[in-house]
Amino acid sequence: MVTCIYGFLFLPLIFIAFISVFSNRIISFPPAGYTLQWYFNILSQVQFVTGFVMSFQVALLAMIFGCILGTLAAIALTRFSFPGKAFLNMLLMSPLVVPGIVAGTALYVFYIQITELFGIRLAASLPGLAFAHITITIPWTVRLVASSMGGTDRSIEEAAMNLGANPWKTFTKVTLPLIRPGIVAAALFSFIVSFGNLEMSLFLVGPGKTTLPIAILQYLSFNLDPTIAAVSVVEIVIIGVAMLVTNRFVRISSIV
């Protein structure tokens, strides 16, 4: 039963893979044969190249930012009682539960009003999409970081203190240590998150600086080749091997 539930899981993905072989450049069963020009192809086409160097280097800067504040987060909700923890631990949580969509929209807007208050143009550019995508990774690092320093023994951080280590050396020589996987986690998860987002991103990308999700949307709009199927596959593979990264520190079933 268990491998029939896998199975099914992963169907899509397998008939994916499938596709991407195809010689047929209108695709149709059964096939006219097999081969692997589309995978080469994906090279020829500029806006796939441009896109996954544009997602590349948003997902790179949400990942570096959004794990440094959510890390910091983190450590203030498990580690100190202060007026307005709840609330705050709220609104960090509250960009998993708003729709993309709507969180896009509202950035959007956001955007558009900074520019005409203060001539600051953040729509259609990569510092305005790196700070959104940030948006969406501190909720992430917060509870892979939070997952695991609740797993850690805090006498060691006070017998630390007790030999005569100051606070800032007990955090770098001991915490740090003992979060550091899920330190590693909250980074590669969070790279993830920003890499296949699509829904956000619609909302807040310019012309010739689409990420590699909506390059692929436009292509299926005019395009219906096996190369669309290619590119979905080595997204695939990419983000698959993050997350099996990932997973070797944390395991992401206690966090999702």
Second form
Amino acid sequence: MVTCIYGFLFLPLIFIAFISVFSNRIISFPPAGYTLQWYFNILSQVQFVTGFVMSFQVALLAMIFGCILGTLAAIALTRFSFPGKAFLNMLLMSPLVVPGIVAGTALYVFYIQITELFGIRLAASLPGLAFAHITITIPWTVRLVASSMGGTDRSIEEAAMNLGANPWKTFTKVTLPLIRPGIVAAALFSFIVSFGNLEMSLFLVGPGKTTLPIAILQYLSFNLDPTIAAVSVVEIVIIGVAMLVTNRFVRISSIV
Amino acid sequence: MAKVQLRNLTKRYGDFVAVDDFSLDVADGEFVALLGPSGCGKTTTLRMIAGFVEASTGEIRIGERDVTEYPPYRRNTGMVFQGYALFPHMTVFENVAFGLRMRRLGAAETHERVAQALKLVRLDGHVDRMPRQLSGGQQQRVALARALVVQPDVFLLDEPLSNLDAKLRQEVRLEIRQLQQALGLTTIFVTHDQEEALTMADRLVVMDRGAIQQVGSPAELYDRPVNRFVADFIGHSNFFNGRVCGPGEFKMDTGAIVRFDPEAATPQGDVSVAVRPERISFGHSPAAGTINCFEAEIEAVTFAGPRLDLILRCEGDRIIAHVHNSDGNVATERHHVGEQGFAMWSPSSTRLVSR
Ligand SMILES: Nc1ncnc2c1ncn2[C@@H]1O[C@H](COP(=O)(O)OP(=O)(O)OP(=O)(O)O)[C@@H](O)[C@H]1O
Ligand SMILES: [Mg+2]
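Please give the other form, namely the form predicted in complex with the partner chain, since only the form predicted on its own has been shown so far.
Everything in the complex follows now, all chains and molecules, and the chain you saw is the first one.
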């Protein structure tokens, strides 16, 4: 039974890897032969290379800003009580429940308005994409960091203060080390979520400013050669490695 | 070390009064135990002294300083938490050194004082372990060393023994007391275990529903409880309701007269008579010269090791008498359910307490 489920989950992945080494120009079965040329073809397709670079930059920015803002928000939400706390919590979480394509469209309209008002171009730009992705990396960070704040014993921080540590020292010497696994996990998870995001970015990309998942989608509209499979394998490997690293800090199964 | 003065401390949570007008002076080097049932405000009081809970009204003085408005990190108290609250990411050494580092002591002196503190709690040799690699008792010692190494003005302990097993608890209890006396530590100790409080403290503060019921030495509280709550909370007491009807005379609701020591202090208002179970004897005929002597019947007999507990029906009430098991194996056979006899006690064992 378990084997069946795993087989069901992994079979497509294995199949993609298998296809990526077919030598047929158009994907068909059975393969005429085997080759690694599609992997080299990735590098000769400029949109994949720029897409990869773009995705990487966006994911990095979304991760850094999402983690900083998300961690601060998580601390505020778990340690202090203030009016509108429940509302803030809901607001921060909402990007997870709004379909990505809806949020992406809304942001696109918003960017256009900004461009009209201030002349700043955000659509089809790195900052625009990064900002969009931050709205999804924040809720993940808040969730992860808040749950690790919740898991730490408040009296440990009190002990630090009792021993003469002021609030800043208490935070840097005790709180931060205690929640670090949560923050690291949030960082890696944010990167993964951003790197693989397709729906939200759809309307926010432009010529030469495309993320990898969208580059793949566009290539797929005109070609059906195993390059797509090769790119997918590369992306799966990157995300898979990130997942494995994340899993060393928190069990992914406990957060999703 | 320093004395501690608490003046009219009150803590309100909305309409709920967790600590009610609490005033207490703790002398330099004194060991005071706060004792009371769960939820009576012991922890809240201790946390107000440490600065983790802001007092609604009242004043806290440690030594000559009024610390009421001070944040916790400027109060110089040494607190031991119920769950120890060790820093899980630091070694034993780093845990104990933390307070000294916050005080910016030099490396050499830090090392020396940490070593000294760990030696005091017999933990030298474990300096490089992480807290999770220590047993509960050892973690407890690290927590003690960590609090003591900074030479606090007052040592605060919140049920520090409740996570230890019974045998270890006895041991650590003695150790804390010895440490406290050797170093002359001003100590405030919170517990709901009366035996712990009676055996360790110089003075006890019995609390109920946020308010102090009585303050005194263990013997004072045991022998001269002022009210029914204290008489029942410290040890066990049998109570009879009624009223004072003359000097040294108390008329029970059943009409029978109990005599008490007319010299003893008599509380105002509604009173009850309290008699300790070990002061009541049971016999088949009134012993010569016994003044308080009432017919009684045994309803149950319980064997309790060094003594026998007799549940008696006496003057319409159910009371308990303790009989010493001094002559060994025959004790249980000496008394049986349904046995008729007399419950007897002396006037000096009869205490008047307010209801
Ligand atoms: N933050 C709070 N908000 C509201 N009520 C509180 C708060 N903290 C404590 N209380 C209430 O104050 C009362 C006293 O609590 P406290 O923790 O001091 O009791 P305690 O004597 O230490 O009891 P225990 O022996 O169970 O530890 C309790 O009824 C508790 O519910
Ligand atoms: Mg408590």
